[in-house]
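Form predicted alone, single chain, as C-alpha cells, below.
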Amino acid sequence: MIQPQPYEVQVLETPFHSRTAELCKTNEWSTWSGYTTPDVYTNMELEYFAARNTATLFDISPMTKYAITGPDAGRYLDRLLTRDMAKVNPGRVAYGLWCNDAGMVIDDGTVFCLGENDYRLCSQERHLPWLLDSAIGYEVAIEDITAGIAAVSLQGPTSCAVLKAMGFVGIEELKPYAHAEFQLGGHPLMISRTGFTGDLGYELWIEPAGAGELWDRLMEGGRLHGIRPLGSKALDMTRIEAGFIQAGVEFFPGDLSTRPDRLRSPFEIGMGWLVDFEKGHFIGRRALLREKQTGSRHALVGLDIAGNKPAHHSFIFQGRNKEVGIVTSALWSPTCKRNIALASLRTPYDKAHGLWADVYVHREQKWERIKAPCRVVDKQFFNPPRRWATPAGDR
C-alpha cells in the first residue's frame, strides 16, 4: 500500500496505528512529524516502570528516515556529518550529528551502514533541502523513505528474551550499535540494538505490509516478559534519565530557527566527543577550531537538585542572585530515587560559589517558589551495565 506524504493528508497515521489506537485507552495523542502518536496508553507511571523492570514497545515510524546511497554516499556522510564515517562499517550504526558552516548544530541521529555506499539516515526533524544542498558535487542520491518502513523500538530489560521468545536465533549475541537481518513471515526484517530509553533494548525495522504481524508477534512473545506498550510520556522520562538530549528541548534545529545566537554548538550540547578534527574537511569545521580555542558560550550539564519537586524551565542561579542558565529537562527519577534535570549554562560558571534551582510549584491553586540547591553531575543519570552486556541478558 502507498503511504500518503505529510502534505497529502491532515494527520497521518502509522502502520502500527490499528494496534496502538486499539490499546490508547486514555485517548491522549500528540503529532510527531506529521504523524499521530499515543502519550499515554494506560498510565505513565506504570508504562515507565515497564520500561524499566520488564519489556515496552514504541512506534518510532514517525522518525524521519532517508535512504543515501551512490557511489559518494559514504563520502558524503564524511563532509555532512562531524565525526569520521570512514569507522563505521557495514552491519554498524553511527550516532552522530551535523552542523551548518557557523558550526551550529542542526540536528542529530543515526546513520545504518547497510552495505558499501549504502547508508539510512535517521533524525528526529526533516531535513531534506538541506541534505541535498550538501550534496551539491558527489554523486549520491537522497530519498525519504519515512513513509516506506515500519519501525518499533523495543526495550527494557526482559527484550532480549521477547525476541528469543519470537525465534530470532543469536539475537543476544547482537552488539550494542550494530544491525542484522532476519525474516519474519516472509518480509524482510532489520534488528538493531538501539534506542531512546539508556536501556537494554532494540529497533525493528519491516515494511508496512508486515506492521501489524510484526506487532501481534512482539506482544504475543512478550506475553510472560511484562510486556506493555510505551507513551511518548514515560519515554521521555527515560531519556532524560540516560541523559540523552532531544532536538527542540536541548537545542534548536540550525536549519529553523530564526535567531542564530540561540543556536549551540556540538560542544555546547556536551557532544564534542562527536567531532572528529583529524579526518578532515566537514561542516563547521573552521567554526568549531575556531571555538575549541576560544571556548564554547554555554556548557550542557547534568545537575542534582535538592527536594523532589522536578525543576521544569527553571532558572539556574550562581550564589542565588546571578543568573547563568536555564534547565531544559527536569524530573523526579523514580529509578534514582533523585531530583534530576539537564540544564544549559553560560559559561563560565562558578559551582565554588553554590548554584540554586528557582523552583516554582502548583499546590491547590498557589504557587510557591523555592530556591533549590544543586550541584554539576555526570549527566548519564542512568547508565545500567546491562545496556551494554554481550551476549545480553534475559533480565
Second form
Amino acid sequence: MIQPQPYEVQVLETPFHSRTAELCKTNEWSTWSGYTTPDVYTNMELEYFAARNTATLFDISPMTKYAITGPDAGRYLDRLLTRDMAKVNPGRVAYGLWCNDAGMVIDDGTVFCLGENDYRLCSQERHLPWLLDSAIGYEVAIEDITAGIAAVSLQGPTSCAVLKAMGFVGIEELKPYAHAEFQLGGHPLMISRTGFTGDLGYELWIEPAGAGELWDRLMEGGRLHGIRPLGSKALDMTRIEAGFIQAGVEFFPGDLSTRPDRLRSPFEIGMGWLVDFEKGHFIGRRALLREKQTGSRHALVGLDIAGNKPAHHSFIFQGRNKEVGIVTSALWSPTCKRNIALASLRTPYDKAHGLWADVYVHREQKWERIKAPCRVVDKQFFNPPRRWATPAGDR
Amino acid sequence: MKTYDAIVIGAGHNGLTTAAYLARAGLDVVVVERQPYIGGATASRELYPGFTYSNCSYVCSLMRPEIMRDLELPRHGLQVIPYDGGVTMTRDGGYIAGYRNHDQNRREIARHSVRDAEAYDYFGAEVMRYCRFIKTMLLTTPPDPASFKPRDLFGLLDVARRFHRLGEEWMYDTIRFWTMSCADFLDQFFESDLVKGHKAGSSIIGTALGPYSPGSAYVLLHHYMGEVDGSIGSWGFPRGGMGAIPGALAKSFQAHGGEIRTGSTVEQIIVKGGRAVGVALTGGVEVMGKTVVSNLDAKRTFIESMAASDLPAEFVHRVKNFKIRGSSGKVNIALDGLPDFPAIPAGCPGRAGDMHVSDSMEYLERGYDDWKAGMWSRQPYLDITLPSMTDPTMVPPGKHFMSVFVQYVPPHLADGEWDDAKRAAFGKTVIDKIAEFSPNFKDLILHAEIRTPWDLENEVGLTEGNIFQGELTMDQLMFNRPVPGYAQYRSPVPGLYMCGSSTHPGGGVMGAPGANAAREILRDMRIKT
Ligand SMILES: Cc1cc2nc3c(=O)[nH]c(=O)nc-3n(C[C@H](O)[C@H](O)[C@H](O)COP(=O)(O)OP(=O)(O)OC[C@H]3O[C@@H](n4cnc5c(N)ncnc54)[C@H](O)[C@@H]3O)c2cc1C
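Given the form predicted alone above, produce the structure of the same protein in the form predicted together with its partner chain.
Full assembly next; the chain just shown is listed first.
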C-alpha cells in the first residue's frame, strides 16, 4: 500500500473509513496509532448494550501487527514472551506479554500461529527496535505489516449467528483462541475467536482491498441479529468489565519509560499465570524469579466500590488515612449493576482493614467527596459461559 | 406436617423479591402461585411458537439497582437494555421523535416550537428535583405520622429535613405538584399541543384519571423516577422479555434453598388464635408457616382470602374503599416481519422505542371521557413497542413481537359485562388504530393476545385489572398505602404481612415493596442482615 506523505495527511484513515465515517453520527473521533477511529457512533450506552446483547463491529485496523517468520521464529518467541510457546500450534492464538531484563512489562498482545515458524504478533504499542534487538542470534525475520492488513472485531452474543448468516459453515465449532481460513469476495479471510470484550466474539482479518466488502457483508449478515458499530468508548466499558488490562493504563510500556520505578512486572498486574519458569530461558526470567522469592511491590486487583459514582483516578486508602494505591480503570457496570474498578495496590495491603476509595463528584459548583468503602473481588467482573462454549451459541 | 418459616402467596416479582431476601437471611421459604407460570404482571409466555411475549408489563426502569445487586440478579441472567428513540405520530402524517442526545432532541422539538425546545431543559430539571426528593424514600418504610415511636419520628424528621433543603420556593412548588393535573404542570413549560401530548402519556398509564384531573402530575413522576444505570427516566427492555425478571429472582431464591409451588391457588389465609399460621389451597391442601406474606393486592388479600371476622371492622371498611379502578388493556402481537410506519423517516430510530398516536391533550382527555361513560376509548392512547428490535433473541430472526398498552379500558362496561365478543371488538379498535399508521401491519399479524381489565383480573389476579394494585393518588401513597396505619407492610393480624404493589411505593416493576416488606419481616424476627 502506498502511504501518503506525512505533510499531506496528518492522521491516516483505516481501510474501513468510508464505512465508519458514514455511520459515525456524532463526529467524535480519536487518533489511535496514527489512524482516526470513532469514539462514539451514535450513543455510547446503546453501543455498549449491543456488545452485551447482540453484536457489534469495531475497526481494529490500527492495531500494530508484526510478521515473525523464519526457522527460529518459534524459538525466538519463546525467548521473547514469558509464556511457553511450544504448545501454541498452527491454528492457535496465544495471549501473552513480554518484559525487559528487569522483568518489567513492555507490552501485552496476541500471537497468531499461522503455520510452522510463521507467526503474527499484535500489540497496542510499536516495538520494532526491541523485537529486532532481542532477535540477534536467531534466524528470524520481523516485519511491520500493520498497514497491509485490515481487521475488524465482531463481538457479542449473536456474533456467531451473524457469521453463520454470512455463510461461514462450521464457524460455531471454532474454539476460543483458535483461527481458521475462509474466502470472501476473492480475498483470503482469517477469522479468529478472539476479542477484547470478554464475551463471545471474533476478529476478522483481510487484505485492505477486501475491507469494504467485508464490512458490508457483516452489516448485512447482522441485520436480523441486532448488529451495530461500536465506538472505542463503549469498547473500553466492556474491557473493564472483562478485567482486561491496557497498555498505558494498567501499566506503562517498559521500553518507553523515563521513570523505571513506575514499571510493573507481570505479577504486579495480575498476569503471573503467563509466566512459565519451567520452559527455559526468556527475557526477564532471572529478575522475575527473584521477585517470586522476595515478593512483589504491587498487586492489580478488582474492586467492588459502594455507590454508583465511578472512582476514576481515585486514591485507595486503608483504615484511617493510609494511602495504598490508585484506581487505574473505573466503571459503573451496567451489566453487573456494580461500581467496579481495577486498582493497583502497594503490597502487602491488609484485606481485613477496610479499604476505601476517595471519590470526587462535581455537582453544580460543588465538589463532593465520597469515602466509598470497597472490597477486593475477582477482576473478571463479567465472564459469561457463552464466551467459552463450543459449539458457540446463537444468543 | 412441615411448618415453613415463611409462606409467600403469589410469585409476582414482589413476592419473589421478598422470598429471595428471606431465603438469603436463612429462612425456609415457600412461594405458592396460582398460575402454572411465575411472574404475575411481569410474566413472559410463549403463546406463539418461537415468540417470547411480555404479556403484561413490557418495559423496565423502576427496578431498583440496589435490589438487582443484593440478589445478584445479573449473575442469574438479568440484563436490562435501554432503548433508543420513541415517537408520537400525528393525524396529519407528521411526527415528533425523542432522542437520547441532548442537542439532537432540542433540534427535534424546535421543529414544533423553538421555545419548547429550550423549555424542555427546565422541565427536565424540575422533574429531576422531585425525583431526587422522592427517590430516597423508595427503599424505605414510610414513617407513620401518627406514631410516637422513635423510628417514625426520626423518619419524619429526615423527610422534613430533606424537604426544607429544597428551599422556600421549591417547597411550595413541591406541595402544589403533588395535587396538580398533568396538563397544568405541562402548561408551565410548553406551548405546543403536540409536545404536551407527546409528554402527557406517562401521566395516564394505568390511571383512572385524565390529563386534566388533579393528581395526574404525580403519575408522570412515577414513570420518570426510574433509571437505567443512572440515566434517570430512561427505560429499557429486559433481555429475553419481562419474564427474565421473575426468572432471575426465582433463580436467586432457589440458589438459597427456596421452593416455588406453581399451580397452587390460595383460597384462604388460616388464622388461629389471632395469628396467621398458614394457607389453605384449592383442593384442600394446607401449607403451614410461621409467617404468611401476601403478594396479592389489598382487596384480594383481606376481602377475598380472609374471613372478615379475623380482621378489625374499620380496617375492612377502609380496604373496601381502597381505590383500585381498572383503566388499561393490552394487546400482544406476533408479527411476521417489521411493520412500516410511513410517518417515521428511514434512519429515525423512532420504531425502536415507544410509539404513540395521541397527538394532543384533547385526544387523551376524550379517551378518558369514554372510560367515564363505561366504554373503552374509541380513540385510544397506545404505547406501542417492538422489543424484538432491541432484543432479537426473543423471536425467530426477522420476526417481531409488538406490545401495545392501551388506555382507557373500563373494568365494567355500560352495555353489560365483558365477554368474548366485546373483547374481540376492543382488539379490533386497537388493531384498526395501528393500521391507520401502518399500512402493512394487519398482513403481518400471526397471533394476537387481547387482554381487557376483565382478563387481567381473571388471569393475573389484579382486582378490576388495576395494573398498580391500587391507584397512585396522593390519598393512597406513602403512609396511606394501602390504608392509614398499615403502611409498614404489617397487617392487623400478627404473622401476616403484605409485599405487593398495593403497598408503598406502589406499582410498576420495581421490587421496592417486596424488598421493604422483607426488611420489616426480618426486623420483627430480630434477624440482622
Ligand atoms: C398490562 C400491564 C402493563 C404494565 N406495564 C408495565 C410496564 O411496562 N412497566 C412497569 O414497570 N410496570 C408495568 N405494569 C405494572 C406492573 O407490572 C405491576 O405493578 C407489577 O408487576 C405488580 O407486581 P406484584 O408482584 O406487586 O404483583 P403481581 O404481579 O400482581 O403478582 C401477584 C401474583 O399472585 C398470584 N396470585 C393471585 N391470586 C392468587 C392466589 N389466590 N393464590 C396464589 N397466587 C395468587 C398471581 O398469579 C401473581 O403471580 C403493568 C401492569 C399491567 C397489568
